[in-house]
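Here you get one chain, nothing else, as structure tokens; it is the form predicted on its own.
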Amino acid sequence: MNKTSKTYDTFLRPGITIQGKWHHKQYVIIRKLGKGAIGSVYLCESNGKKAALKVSDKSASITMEVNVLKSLGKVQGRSLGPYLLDVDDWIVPGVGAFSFYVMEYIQGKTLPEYMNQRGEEWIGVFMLQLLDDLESLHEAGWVFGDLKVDNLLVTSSPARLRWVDVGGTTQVGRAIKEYTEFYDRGYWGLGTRKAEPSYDLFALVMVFLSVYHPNHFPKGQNPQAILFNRVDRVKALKPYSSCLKKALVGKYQTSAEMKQEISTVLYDLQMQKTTRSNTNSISSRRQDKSSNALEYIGLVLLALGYYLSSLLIP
């Protein structure tokens, strides 16, 4: 990598053409989704089909994301995070090469706009969906690190959470790499930045508070009793709110413990609707808030799958 002071930002704009030096795959530039801290995404175009391409002069950490997408692209039955399509490096005359790699482009929504639109009862069904994957990402021996709601995305038919960011992605038992201070236990005081399964679980909760409190707000003088107020202040939270705590305090030491007592309360409040329903006229229950019902009925069947698992583990 030649040293310069002109970065990939540079030479990137919409329209600007790229080819690999060594595949010679050539990706029509769209525009810049946005930036991280090492090295920035774009929407792109080749052969006809959008893609996302990361760009960076950091060819090291580009590599170490590739390998964690590689790694998680072998997790039976999952998709994880967006695939990836090619690596490969740029070669700008007279300035130098810059390590790139194209992934999969996921189109969705943010999780506030999702719940916005569709409402509060799917909050149990996408903490449910979160912790099934972090549990296969936790089993394959990474850690997320940096989650929040910004490295997320709602897609549709079925709805599903996507990851659409693996550039903190970690190794169990190595010192975070990258993270966001109001998503991060450390900045809270709540726990080290050593990367394990609970750190991953206190980032949960806190992207369930964002959807609530997209501005953030202060950890104050006592961070855990702000955190813990913040919680019980959100009425969708409530149901959930002996879990969520918990997590935040790390008592949770696998994904697997959170996601059965999560899938215990989801439970609960089906069969709590449930009794509600039947005791009302049929006619003055048939609205549903969800536009796409049999969606939302199929997802919390895999909740309920969950619950009556766990009852069958000794």
Given for the second form:
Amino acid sequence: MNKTSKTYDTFLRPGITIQGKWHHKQYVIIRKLGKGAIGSVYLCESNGKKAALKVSDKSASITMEVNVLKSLGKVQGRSLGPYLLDVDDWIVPGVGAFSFYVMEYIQGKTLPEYMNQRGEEWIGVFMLQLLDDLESLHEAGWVFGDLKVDNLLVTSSPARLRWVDVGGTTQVGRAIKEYTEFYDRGYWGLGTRKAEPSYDLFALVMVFLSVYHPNHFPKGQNPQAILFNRVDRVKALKPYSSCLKKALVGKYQTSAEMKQEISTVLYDLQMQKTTRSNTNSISSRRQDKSSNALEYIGLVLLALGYYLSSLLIP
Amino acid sequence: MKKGTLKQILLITDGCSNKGEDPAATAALALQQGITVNVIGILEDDQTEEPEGLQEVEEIALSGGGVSQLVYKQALSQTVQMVTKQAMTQTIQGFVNMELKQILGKEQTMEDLDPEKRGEIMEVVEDLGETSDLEVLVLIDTSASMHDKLPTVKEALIDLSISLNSRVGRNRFAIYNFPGKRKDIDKVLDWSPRLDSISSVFPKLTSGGITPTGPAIREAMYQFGKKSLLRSLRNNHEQDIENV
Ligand SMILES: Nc1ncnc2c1ncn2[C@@H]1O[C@H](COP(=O)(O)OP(=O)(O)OP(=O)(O)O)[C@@H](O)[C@H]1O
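Can I get the form predicted together with the partner chain as well, since the one above is the form predicted on its own?
Next comes the full complex, and the chain you just saw is listed first.
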């Protein structure tokens, strides 16, 4: 439909080497990772290291994303989003210039894939990780904006939820730069599109609803009732339902507030499970029990850690 | 750099003009007046590729210095706000490029700068996009074939005002439909800072197969004139009050 077809894609075959006009670094294309609204992302190799390369014919959009990645790189002690490696232009003689940037390649599974394989006990862990990262981001003066399942990947050992596409990241107080309807509180009639921490917290709830409703659902006549109903109907989300509902209607001003309540829930949950698994121990198989118990203890420690740290927050 | 008011006409149509002057020509005129013309062509659910009637969509936006997009009804909301924002960035980038040419010499544009400088300039462009005041005149084709699309158009416009009113800069919207009952266009909503109130005033269908897109754009252009005049009067008035 679009006449200015993405010509760069036709040149970028596996094995092709491209070189930047300004910094002269070379990248060998391995394969295409995906395509977004403003460009394509390729897996590539440079000096024996794998990296992800995003290329587009929209120089301005690439520049804006690079600006965001640079700002995120300045948030101390955290890797929010992929690490930025290079920014340059790639000249195709007789065709034109395409802007690109090279970033850390994040290899992982999607959130639904991971949770299907490893189980629901990870929900709480990922909620806390996400809230932790959002807290740092918000404190640095930014809001994620386009928070959605597609923009998250779980890397393994240790399991960590990472952000891949940070193109929607917006300075606090401005209009959200990029959003996806299903995750957008404006679409659901539950708030503005102003970049505030509560905007991300709404989207966070929608991320976990999406895991259980991969095909999403319509907003209907009474969007808030629909959302509350969906939260209640997912068994795995049930323990967190009161927190999730508060986030949906914008009751939390900061991620820290939500994190504190979620970790309290998680802590109670783990305590219940530990006592239950102890009393059930005679009937359950020995091997099963010991490995489960190990996992529970790990999670209890984790929850306890978050719980204690949340108490330190005034 | 001076912060100004960006002016846009947003034309929403599903067909080709068939009366009056060439809409691309009036769009070019609007651009001369500092008004950008964006066009959204709504596709029928069963249409694929580029249908005959919608070919002029891209042409109008090109000569109007704006952005165009063909879209199915379901994706209208996201498209409307994307097109509006893209056009704002495009216009501001145009100003910035003009300034750059003055500073750097004739054939320099942003793309000729190294990525670091480009990044700094893009920050300025984004700042301006966020803080500039914006005036959008929405021009809706209400000829018979638009019948089943109007409820979606209405939703998309309410959504647009949610997006734009989340910005730091101020907004004003006006809605006109064409063809009008007796004139080329009819006013649906006068200049107003939000669009939440449109539910009650949304246009009824104009029957018949006339689509005077060119004349409609011309008329729309004049609506900015009147209003700017009014506002400059009002601003003076406000100043007087402040001075007292
Ligand atoms: N650093 C990265 N490491 C691994 N995969 C990545 C990386 N960046 C992007 N991808 C993958 O590439 C694909 C395209 O990503 P991209 O950021 O272009 O857009 P998107 O999220 O699909 O859409 P949009 O541009 O509209 O936000 C995605 O599927 C994403 O998972």
